[in-house]
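Given as structure tokens, the chain that follows is alone and in the form predicted on its own.
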Amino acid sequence: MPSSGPDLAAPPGDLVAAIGPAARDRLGRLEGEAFLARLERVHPDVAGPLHTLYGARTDVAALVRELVGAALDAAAARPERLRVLDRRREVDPAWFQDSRTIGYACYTDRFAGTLAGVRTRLDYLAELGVTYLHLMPLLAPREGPDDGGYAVADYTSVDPRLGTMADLEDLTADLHGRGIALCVDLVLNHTAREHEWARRAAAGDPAYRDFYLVFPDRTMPDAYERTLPEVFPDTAPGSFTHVPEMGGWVWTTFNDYQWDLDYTNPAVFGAMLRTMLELANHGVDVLRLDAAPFLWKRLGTDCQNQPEAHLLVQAFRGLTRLAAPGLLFKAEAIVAPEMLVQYLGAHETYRPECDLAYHNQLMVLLWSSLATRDATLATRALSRLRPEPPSTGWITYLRCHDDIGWAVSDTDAAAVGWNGYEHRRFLAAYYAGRHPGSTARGALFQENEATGDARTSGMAATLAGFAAGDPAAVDRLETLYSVVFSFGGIPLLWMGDELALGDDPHWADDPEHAADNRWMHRPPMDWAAAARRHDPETVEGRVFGRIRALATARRGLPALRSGGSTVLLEPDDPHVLAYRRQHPRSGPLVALANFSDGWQSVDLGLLAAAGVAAPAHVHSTRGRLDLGEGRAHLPPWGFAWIATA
């Protein structure tokens, strides 16, 4: 029978006296009663989302106990090595927001070709100076096309062509013993066909069958398609595909071969939890949710961002940190700025859910600012972003695996004069080299014919001008990357950024990869061009140097640790993209980028202004901070970060 939730919401008293005995005597007593306690905190957190999502069709109560009990389960199977570093991170919670965090993502295969290689190239990232290594997709795929490595078949095995579990270990010891930080992709909004739940749900076992949507005629998937967007039209028309041994239409947001997990029953959530509970115990820090805002759906609706999606992702978390205290989520949540935030836990209260989420807003608006040369548009709608919570961080970066969708909204558009349908094309055409005057070398994405839109693909280098021999390209890219180290959050390098790598000349050789051209801008890691990163009259060189100079820079200092704020300014120059950036433990530091090929200033009024009254360069583009006339000069292409002498 349904729990009733003012008795869920009250201190868990009943729950510490039942499992207390058991938690003293599997995790000794001194574990036993840390573990007892995070219990007593996280509880809220806990029973009160599990009695909405669950509490009309189980006995909450019981399944509280139930996932509890899996969670001790886990912590008394946590290796001694991952206890203490989950002492560490429980006296300094605020671990992965020191000014010192710099993030590295990469395939590992196209790095290192196995996790046993990643070991050989540790040197490299601590060169760069990494602390925090985001490898791609690397749990078991399907055979086949598996949609980049997000079509897992099992949770519980790597992909064999990277290595074992056993590696995923060794590699996350040498990792721990260097300071670095491993995030590893979860994907929780569907499990490959081929999965084990999937491969029982179509042999007929129904209590695997109800861990899939499934729907016995066209009724209910046309009636929820007329609100639902596609989220790949060209390749995977459609969010549902007829599957005969299922008896009828399975939820399919992605591709036919992924199928939508029904996060209506309980024991997929249960199921789910354990997963990520082995995970951490293999030594994984960060779990990026893969699809978060996709999990719940809702008829009428896009099924996006459902308010039952965030209740679930808090109540993952509260249960992860009773055996993995330390044990991070990042959400993968490309959605509107107003949502953005709330997977933060940013809600009228908040709520723990995410600790990173991706900066998405950022990464566009950095693109906009470029192909524009004005960043007006960036300075009013970075302006509008809610401001995430204190004890949470932002992903800030300039690209990733994945495709840029040209998520700059008509209302933003229409704050400064321009059309928003219009500015979308245009960036578009823009990065694919349409558009006079464009050096970018990208591709268009998913092209939709009927209404215009387009997304894009293209390695960073490509994009600013590399490929067409740009003179300005070392300068933009590294202003851009500018941004990227000091708006506030962990800076996250796309492999190969730091070398200016281009795209992959044969990505389409692969039939596997031929139609979907994300594979351009994942290119093999060309180790011949890093070996010339020590060179300074290589393209390589110049831009591994600089990249290492703004990493350098950065862990000096604390105005850029997570959980300070980011003011944007406005100066009098529309080229400059101008901010200030200040934690409780610092003074303000001003960021200002030239989106330009000319010279550009902004008045000294504007630092003085954000608290900078005595102007002094931290670091920039030419060295130096340039004063004359009351005003602070700017190259082309170039930007300063300045603080208080």
Ligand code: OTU
Second form
Amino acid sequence: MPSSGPDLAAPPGDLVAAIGPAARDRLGRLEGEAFLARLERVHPDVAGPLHTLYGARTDVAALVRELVGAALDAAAARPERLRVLDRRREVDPAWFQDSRTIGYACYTDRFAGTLAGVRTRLDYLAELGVTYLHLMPLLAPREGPDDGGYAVADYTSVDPRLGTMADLEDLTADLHGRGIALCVDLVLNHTAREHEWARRAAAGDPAYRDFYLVFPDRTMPDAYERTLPEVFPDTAPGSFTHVPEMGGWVWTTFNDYQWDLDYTNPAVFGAMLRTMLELANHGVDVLRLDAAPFLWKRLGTDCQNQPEAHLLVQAFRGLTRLAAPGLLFKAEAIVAPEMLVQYLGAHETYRPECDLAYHNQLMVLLWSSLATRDATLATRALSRLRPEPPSTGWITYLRCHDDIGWAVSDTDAAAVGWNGYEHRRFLAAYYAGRHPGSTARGALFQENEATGDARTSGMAATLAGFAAGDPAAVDRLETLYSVVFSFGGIPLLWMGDELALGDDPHWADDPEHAADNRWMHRPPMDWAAAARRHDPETVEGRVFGRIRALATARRGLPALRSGGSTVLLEPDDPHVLAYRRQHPRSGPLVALANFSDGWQSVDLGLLAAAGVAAPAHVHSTRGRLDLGEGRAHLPPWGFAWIATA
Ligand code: OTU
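Structure of the form predicted together with this ligand (previous: the form predicted on its own):
Okay, now the whole complex, with that chain kicking things off.
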């Protein structure tokens, strides 16, 4: 870890002298003092990282003054309705950790046409108990292919097809009125090449050229590429694009129209901070930091998860908290298991970073357990993960808009006697329906001839067997989601999973999408199917009822809230995933999930050792607990949540 510089524990007197009167003057005495108290609190988390990142290049004290000034401007401009929310959240910083927090993720257009349309669908979300809505990228993208909105041309306006900034504000007001927080993507690793910064750079403005990473010839790109993996080997090979107007090779980790920003330049940091502050002031509650692992490049590495990427996020967090103390950060870091919890601030010592992070390992291991009918790898790998800091939480999920990358580590595979490479290949083949006995009907994504690596596309329903008419599919989907809802953290439903919505059969009709089969699992919402959700005779009715029941049961279970602990248990039956959830405010809860086509059982001694000596039914597939012969019995693909009587 780079050192965090000299003793920067308290804000230096000259900073307080410079900011203090202005803060009191512009924010009033109460708010001004609160701002200064926050400054005292976050200063080490801001100045330390900035010193390491920029100390060699610039006067860090002056940089901190400038950035704190930007935060003060944002604080002064913050609408009162958002300050009220901030107040509540400072009183209750654990607000997002509540077991009542339930998430839903969707594309605005595919769910409801426009932002105004989303406001007409809030009753539907309320039925599922949703309190956290993630709308996929909604800022103005480039024209033409835009990687699902991840190529932003203007951070200050909304995609005109979806509405305006005023519509976004109106939506957040409605959401807040219903106790729903809004999460929006912030694509901070790159901009579209049509963004004004990039246009100015291409026009020769040196200040903006310094926003991007440009190399005159192939020497450095070749040197970097020796250790750089390719994100989209099929459609966007390599990580550099030759751009004549830029006079060389521009760093483009993803598509050629997505130019990586150069975070060694403090001006880039400042520009992105202002973007964050503005989004917060429009009413956004959670920023999903897209591609966070990629923010810092280092020769000879894979240019992911560099220590500086963490320092950047830490500094952003401290500074945004000054103006918008209710704002949360969510890390999108789809990385190896041992790299994951650092995004929640778990370094050698805790350093506030993101409040939330996707639990990519859990997601991968759930699908792995389904394919192998065996939970031992999941048990092993999940018990090896370092626990998340208690003030943070995981986002637990089964599917999202991206492909599934088979992040099973060789170490974990070897620990259960499997070959990691072979297992990853098996999973890709299984979910593409290329394995005998598989009823999954997904597709391979970005098969890499060179490495043998392949990822998977497809909706949860497709992967769980609905498309092949597998009669076990309903129970499977429910049991997978039972883990998502009980593992600890915020469960995040991917739009349509609550209805077992299948893939978009027309995904390839759009020529801009035809080369990217992630569009399979980004279907439009099927509101006709949703209309059948209360009819138990239909598939939609069965699935919706079970997902809603999981949400309802979860809400009343403080053991499931974030900030508690999850301990993997080792049942004597390899088909069963078992864990104990506990929170200081509650007794333990044991969750069991059967990943097999037959009845399975676990010894009640396992439950007793986990603190559940007199097992009582909380929620399960069959609505009761099947006990007998000293064991808890689970039907095929069944689950049970058990507490002490
Ligand atoms: C993210 O994904 C988004 O989720 C994708 O939809 C975008 O295409 C991409 O960024 C570019 O903006 O590599 O295969 O560790 O896994 O950032 C998808 C994080 C990706 C990466 C993730 C990236």
